[in-house]
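What follows is a single chain, given as structure tokens, in the form predicted on its own.
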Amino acid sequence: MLNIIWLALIVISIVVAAINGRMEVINQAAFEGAKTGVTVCFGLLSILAFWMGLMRIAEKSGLLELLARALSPIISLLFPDVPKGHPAIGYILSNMSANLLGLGNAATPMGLKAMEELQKLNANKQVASPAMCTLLAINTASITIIPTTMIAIRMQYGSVNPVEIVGTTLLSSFGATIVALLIDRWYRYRHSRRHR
């Protein structure tokens, strides 16, 4: 669906530019967009490599395991239908840890593996299980302590204080996660009453 929306926006832009005789604007925007995209990617790569390195050090030093143990009671509460010690729990913990550190790109593969493992536990393979919906809600809202990507983009564009967004990001992501979990619980409750 998103591909169709983007395609429609591009086609409409080209048609409107052609009607108004301003095709040079489309060419200029395309090349400027490509140039900006490459510049931002190089800036993000360096910051992402730095944080991935720190994440690796945290993993080797046992800090991630400590974080995972701290999150373990919360995970058991949020995912009661996932057996303790199941591989999905490990992937969920890794995913949440990466999201906490603002490493959404690093969290994605772990989230996908968690979904694969949750699908193995799913009785109805055609419908997402409640645990899968909870993971999606948490992943979408995800509490972020250090918004690494946004800090990198702000640094890339010469922000005077790129880390000033940490407090507001933490507050807004915490609020979004609480709302996502409340909605998830409401749907779980509604779903369980309907299927009794």
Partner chain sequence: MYQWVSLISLWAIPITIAFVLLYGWRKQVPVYETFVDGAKGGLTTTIRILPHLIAMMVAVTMFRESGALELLLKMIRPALDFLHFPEELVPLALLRPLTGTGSLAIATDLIAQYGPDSFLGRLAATMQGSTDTTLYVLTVYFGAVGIRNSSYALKVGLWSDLAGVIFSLLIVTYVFS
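Same protein, different form: I have the form predicted on its own, so give me the form predicted in complex with its partner chain.
Nothing else is written out below except the one chain.
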């Protein structure tokens, strides 16, 4: 799937640029894009290193396990194939709570650690497991309590009440999360039937 999308994006871009006679744009865009990739990645490095360092302390002190045990009923409902008390649960939970607070950047390292733990449980290391797909679904729809960035931008442009979008964002992201989980369930069901 990703193969086809990637290929299509590039081939279509080149064809369109050729028709429009804007080939020089493609040259520039390719290098510009690569540069953005590096910039974004190094932006991630500082945040990743910091949160992963902190998370290691939470892991070693047993804090993650404590959190995981307290909230395990919800997790075992969402991730039926992750064994109880598995370290993945702690990371999934911290990923979810960072997302809830709109701390997008802090959520990524926790999500990555959760993925690593889920990969250990994965039978086929090349193919995403159903649990990994569920984690991704939660991340892309992600309920947001405080859309921090948007509030900041609204303040910058002189909004009378910058936080009035908190309610609408909460409601619509909640709706999107429910839909995401339902669709995930449906695909998971089809997937498990095909691979039995």
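Each form is matched to the other, and the largest set of C-alpha atoms that superpose within 1.5 Å is called the rigid core. In this text the structure is predicted, and so the values were computed from the model without any measurement. Numbering follows the first chain given and starts at 1.
Exercise. Do T168 and Y187 belong to one and the same rigid part between the two forms?
Worked result: Yes, T168 and Y187 move together as one rigid part between the two forms.
For this session: Report the hinge rotation between the two forms as a whole number of degrees, treating the chain as two rigid parts and superposing on C-alpha atoms.
Result: 33 degrees is the angle the smaller part turns through.
For this session: For A68, give the CA shift between the two forms in Å, the superposition being done on the rigid core.
Result: Residue shift at the C-alpha: 6.2 Å.
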